[in-house]
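This document opens with one chain alone, in structure tokens, the form predicted alone.
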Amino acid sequence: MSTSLEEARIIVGGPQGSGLETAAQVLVSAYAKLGYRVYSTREYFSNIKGRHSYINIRVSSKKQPSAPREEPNIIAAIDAETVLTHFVDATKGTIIVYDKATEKTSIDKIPSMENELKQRVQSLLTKYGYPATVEGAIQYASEVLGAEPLPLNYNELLAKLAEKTGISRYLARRYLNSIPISIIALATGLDIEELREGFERRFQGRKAIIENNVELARIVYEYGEKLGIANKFRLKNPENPPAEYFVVSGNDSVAMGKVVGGLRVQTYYPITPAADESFMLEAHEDLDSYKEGFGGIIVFQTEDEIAAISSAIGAALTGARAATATSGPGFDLMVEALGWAGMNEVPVVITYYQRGGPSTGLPTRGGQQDLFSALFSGHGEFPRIILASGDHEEAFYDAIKALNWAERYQLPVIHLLDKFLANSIITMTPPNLERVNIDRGQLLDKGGPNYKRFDKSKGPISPRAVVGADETVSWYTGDEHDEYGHISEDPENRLKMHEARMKKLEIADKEIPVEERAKLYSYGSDFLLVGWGSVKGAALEALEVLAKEGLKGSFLQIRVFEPFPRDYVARILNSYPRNKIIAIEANYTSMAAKVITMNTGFIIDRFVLKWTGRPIYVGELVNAVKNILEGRSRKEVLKYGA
């Protein structure tokens, strides 16, 4: 029986390697081109080749996703491993697309898997009293949960597209992953010529790989109408497409904004999940346009991570816009250089990616857990801005908001995600570029005779002539200096200099509008969400759900943390109960809450948290919500996700 959905969720598994990246890319820009909203997200071991691997997929014809969602209607596994990692994650009416040839496939014989998941699974297929093999896992989903297997010779299929395009059979292995991509499409309502636009956009230019992949296709298709999976979960034809759209990860949403923003140098250390957006910047950086007149940008790859902050420095203090991307281990190398910048007041920006720690901890995963280290990372006292992106659109105009406030304020700005975040695919609508403003701050053609790089005659925030500037004399020293930048020490001139620098986060404060530092999303009074970064799309769908519940909520999301705005999370804060807030965070130690508390004096002591290294999905987050509101906890620990 078929049914006509308003969003399909799809998980795609399979080893590290097998071509898992290429079919979100294909599927996601197949459904974009007619106009659904995708978001996607991918899990992945740190190891470069063969563990498990997999894509989480929400299509819808309505509105745009923004965090992924239990309740699949499509499993499909590449491998044995998915069965057996993911047939838990099968609700009544989910298909299970698998290879029927590793249905005798134990989990003893799979040695990717990790030992705590095998003993998970064995101790469950054996409670019902189910082998632990492929075809085990498969009838518990089925008889227990409600799925629907579906069987499919992979052999078979890849053999046929041998024979009907000439390849060989080892070639053919190589389209293995569109074996699923095909069943997706065929059950979600594309037809083949749908699904050739995403083979298309993914493979540009290269004929042969397009056509392959759509012969298989049809081969697939073929097969799956006998078998009367066509249009099993067909999608509703899409509501108010978008007439134009961005593909993008958070990564590329980062990379856009700083293009738009008038970067100039980039710097980085190759570091998951930072590297994407130098990447990103490198495919497109121009350096020719330096010989017609015009600023192109320079990615620089350097041989650590000290090296990158220290050119992005040194970059910022020629007068160039720069930058750094990092991770976690990464910002730790670049702290003294950090405060070396803050002592001489250099607007360079710190594009920080949280992923789970400590150490190299889970290298791959996601977290919330470098607020601290972003806030208060280095020895001394220095200014520093720091704001954290909650969604796509959100990071690309911070990434602009980073390199004007860096250049107002002349300071280091640390722009905080997380791999949540920057992994995650989305279509995003173009952002609007009237919105965007470029904000210089005080910058001068030339210092002049007597030229003082400090000088606080006017005020915390000096006029700044760059290093290599006509009739200019620059100095700086990581020691306390004097307006002219010479070392100082003298008590007197100690008290002006540092004064100085901390006054321009007063100064920010007080220029930099609330609503940019803080957002309420109000949606009743009957309860309060407090969080930040990627948190904010499971935390706006679950208020949705929880509102059809008759619970009316709101959230607040915190977008700056220093300068903190303290005034307003304060009154929104004043006008629940306490018990009736609860803070939300991809940590242990509910990091946020406590910098709330630090600066407004409101303990918050209701919590949903989750450090699993896998994002929060919006059922169990719901689910959390209502147990503390219900006053059956006070403190809900998430684990769903493989």
Given for the second form:
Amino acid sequence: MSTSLEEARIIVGGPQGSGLETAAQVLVSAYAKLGYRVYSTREYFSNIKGRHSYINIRVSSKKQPSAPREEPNIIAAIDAETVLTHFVDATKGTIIVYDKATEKTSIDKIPSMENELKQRVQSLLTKYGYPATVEGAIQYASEVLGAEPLPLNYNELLAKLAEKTGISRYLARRYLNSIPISIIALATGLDIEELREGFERRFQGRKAIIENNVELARIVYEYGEKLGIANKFRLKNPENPPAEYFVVSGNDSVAMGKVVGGLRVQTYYPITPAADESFMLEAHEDLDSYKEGFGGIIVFQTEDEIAAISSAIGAALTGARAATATSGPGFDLMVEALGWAGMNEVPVVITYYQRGGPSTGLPTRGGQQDLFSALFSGHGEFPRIILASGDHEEAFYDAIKALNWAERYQLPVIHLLDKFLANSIITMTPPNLERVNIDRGQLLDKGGPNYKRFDKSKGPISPRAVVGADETVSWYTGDEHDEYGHISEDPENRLKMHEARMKKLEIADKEIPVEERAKLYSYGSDFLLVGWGSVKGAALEALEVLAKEGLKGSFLQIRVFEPFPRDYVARILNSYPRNKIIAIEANYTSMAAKVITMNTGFIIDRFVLKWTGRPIYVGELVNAVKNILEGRSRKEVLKYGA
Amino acid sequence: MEPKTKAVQTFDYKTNVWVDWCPGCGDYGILTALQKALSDLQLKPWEVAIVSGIGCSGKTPHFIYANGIHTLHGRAIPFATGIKLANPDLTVIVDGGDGDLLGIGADHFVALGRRNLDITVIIHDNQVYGLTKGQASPTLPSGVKTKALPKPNLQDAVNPIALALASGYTFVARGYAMDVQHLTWLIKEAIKHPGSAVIDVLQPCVTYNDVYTTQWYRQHVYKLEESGNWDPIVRDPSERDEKLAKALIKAREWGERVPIGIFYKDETRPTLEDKIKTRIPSYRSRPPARTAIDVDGKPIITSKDLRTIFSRYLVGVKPRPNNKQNREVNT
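The form predicted in complex with its partner chain, contrasted with the form predicted alone above:
Next comes the full complex, this chain leading.
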């Protein structure tokens, strides 16, 4: 008899297109329904069908998980490749669910697997004297790592489904992904009705599909119970569950924030991992259909990223809140127009989802390599605000803030996120909008005769009447211009206009509270971790683990890189010995640490870095931090994860 | 809200910004025709947005008393697209050079045609890049050596009329900058046309193009409207292919005789705005630029609204009964 767990960790893998997304949605919503807090992240290739993809799920009865962790309880494989890719992740007691029919499959018979991985697996298994087959991998996992294999006959289970429901064997194969789903549900202690909730949510109203899935679950449960899988990793009941959750990805949560923030035009050119955000917005574009008077959001797919940002700027000129969403390669194309927006003081938001670069790099993987690009791109000097979200909830509120700041300071705002955040799905307590404001800055109903769009007589931020406002005529140009927006190359005019534009950032620096720009999370003052973006999740969990081991440290999260919270960050850094400060980033050059140095003069010289395109896992981070704190190294390069 | 009295008023569309084009430039003709057209149509300056790209033609908006947006090289169309999408009440006119619209901005030019968004595009077509001192533009024929070119042009010319027709523009015309009266008429027709309209305006560049000069055009240009039974109008969708084919043949005419006038006009194809309206019914009555997003600084979307809009993502928690720690199984 097993004891109840506070948390279950699950890996489900299979070929792209085999229903993994569905598996995640079914499981996550079934757990959420019961009040569990869930984190689910997905790794995939730049491929439509066939390449290896997997979902990494953490279900907790206690706290919201926000980073992947090692030591899975269950590895559930739809195909042979999953076993051969993930058997190394097994630890003592990990159950590996796989199809018995794949046992004899040899690694060199799997064309979708990358050669480098094949070679690594082959040499590991050979070293231990096992054949490079699924069976060999399973033997290694059980004999060397202490895993518990659970071979099932997938075909037999599906045949039974066909027999019981009367559907064809061919059709029954479509339910393949429900075998691992059901085993996972069974092992974590969900009963059939609780699992049904997951299917019902996923297949809303499609009765036959729901019933067939439930039927298959019954068949699998029967098998699993005989094999002693039931309740193997049963979860404690959730502590203080809320009344409801939003089950959302990072993309979804930004889209929701934009809707609340009054976005009216979203332009985009398809790119991973940004495009899902625009898709979600488009699905909800007619806000009037929810309540009369809300209006609509134009979600517009343009011919390229240059057009995407140019159109967003055009829309912003008319007073509509406008944004575009993109990733590195797309952002590169947007840079020229970004400068135009800076020059013309246009409130436009660029939601920037970082992935692995340079060039197309790792198109479907993550990274934090675009901070410099966001901060320094574009010729000439112009003000911009850069904010970076650390989790889904921040992403939601930051989307609103970005729209507000853009209008308040009349400049482009770049909202930085990353693939790890964009593609992970979590349970989020519905946001409380009580504390949310809409700040439109100095927006005029009309300019009137002789209106000067860039009137600097009362300060660097000019009252803004939009294109289309009654009795208002304004001019804009990318050239240096006078207060009317007409071209002027006069040195005195240049002095005044350029200074006024740059000064807006100083105003923002004074006005935006430092708490919104940097945040300290503290267990103690033994050491300080410094990071940004989705590093937050892993760092906070690592702190908790380390605190239990007697190392009580803090985490300083940089939230806004421009205007940089200079004094606050300097003060915190200076309160720690240099050898107890560690920057954690998903890049090679530790960009944030360099931006910190640029702004504060403080040099961080200890690093934990990862640039495999995979997220930072809590365990590897804990080890790396210990290695540095105990003087074994100054720089740790992480590489866990398939 | 409609004003109580609707005075018929002609606005002066001139600004007091000095026009710094070379004396004799074709741009003057285009500027005059455009100002005249806006004035004749009795449009209010704040209901008009002139969007330009880069180069000599890019300065046009500064000389017109109407909203003027002087953008990036090649990007006038996407800026204009955003303006028009957000506020379809505006009359949006793109003013760009041949290099701007058919070279660096060619994909945007094509995209506007296939969308049929109600924007008027005026191409300042002088076959050279003036402001960078006379390089060949995409409309300069191969083998032609204008005076700044070190050697004859190697690249073939794009045909703006044919490209516009192929891209789906529903109003395609050619004007001549020095025939201001005719050009004014074309611009008015283009603005009145619902859908994407383009006017390729032949214009001399007195400084760099010594091949296609005022004198050359004077000898070769003729008006389609004065050439017998030319009828470019599609009155029923079934006529499209035939009218397009005729327009394409006409577009190929260049040399001894160069046609100006309307090549093609089709009001039967739905505009992008029409299509958006089928998805967002309030689009025209309350376009994005004119919808409220807040109530006294608070979002109009409340926590409750958020739940309604995104109900698909909402999971109501149904905790297990207290007496049920977990499912019981017989093992």
